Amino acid sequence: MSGIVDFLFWVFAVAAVVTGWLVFRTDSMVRAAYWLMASFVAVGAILVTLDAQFLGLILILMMAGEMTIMAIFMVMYMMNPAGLNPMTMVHQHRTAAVAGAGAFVALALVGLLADFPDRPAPSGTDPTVDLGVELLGESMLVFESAGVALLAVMIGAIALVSKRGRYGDADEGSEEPILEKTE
């Protein structure tokens, strides 16, 4: 088993890699936007690998939702036509293509000669619940709440922003009301 995992884990960190250097190479920002994404899934995939699945699906589904948002946001709002038309990604090139050949290098060697720990968890515990607690400790009342607000703030906005709005159908002209003062 552990073979598979280990080809796995190097397919994975070899398309995370190649997916991350697609985004600097391509010439639109929806595709380097998917790219991204496609670089994120590989890290998650991962993680899941590596048997902290919580935390792979996580990144999976955050990167998913945050950079088809993003595409989207690209398409409606760029001046360039649905962000797909070529443009220059990177500026100061040179700099750079050495910051990041620098960074990578860096990187490479601590992941290679640190000495890392190796401590396995005491058979019995969940490493989810240990690792919810840590994170959240006795508040995931406060952000469960907050979860809730803000799904009723993003329901109540869009209904602000709906064809009848907030002072009347937007087809007939809507106005808003005018405020008389009261003494």
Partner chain sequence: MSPAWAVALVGVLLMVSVYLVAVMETIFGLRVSGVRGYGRAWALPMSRAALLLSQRRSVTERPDAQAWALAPALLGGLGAVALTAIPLAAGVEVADVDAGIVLFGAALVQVMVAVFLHGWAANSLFPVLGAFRMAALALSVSIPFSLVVITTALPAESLSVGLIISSQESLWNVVRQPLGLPIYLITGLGFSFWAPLQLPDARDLSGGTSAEVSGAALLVWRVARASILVAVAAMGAAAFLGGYLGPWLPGWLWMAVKTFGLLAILVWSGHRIARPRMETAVKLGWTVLLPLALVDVFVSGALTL
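Having displayed the form predicted alone, please output the structure of the form predicted in complex with its partner chain.
Next comes a single chain, given without company.
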């Protein structure tokens, strides 16, 4: 059984990295968004093999909507529908590649060389139940804070994008209106 799990892990690991890389190699907006989603789905699957079922599935569930919205935003705001007009959307390619490779090497070295404690979860526990008890027990404050933060962000985001602001339309700048002289 552990042989199958190992094999699945490597399939998902390769899939996650390759699809994550393809996000920036494609010239189609929708493909970019859905490659990223594929990367998230692969990571979600890895989480499921790690016994974090709830987290993995929630990650997959969240990402469908978010990546569809990403695709739509790109279609809305990019002036050249890629595919119709493929072109390179990359700048400072060399710097970025070096930085990316550097980040990978540094983090991988930390991961390989540092000596982390080897304490796997004891068998016979149910991680989903543990998580539920934790979320609504000792760590409820953290969980609630995350929820409140999300609510605040939702309100902030709506305020930011709404067309009519306190001082008139958003695209007219944010200066106070000049008082008109009355006769």
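Note that the rigid core is defined as the largest set of C-alphas that superpose within 1.5 Å between two forms. Please read all numbers here as calculations on a predicted model, not as lab measurements. Numbering follows the first chain given and starts at 1.
After superposition on the rigid core, the Cα of residue 131 moves by 2 Å or more between these two forms. The Cα position of residue 112 differs by 2 Å or more between these two forms after fitting on the rigid core. Relative to the superposed core, residue 72 shifts its CA atom by 2 Å or more between these two forms.
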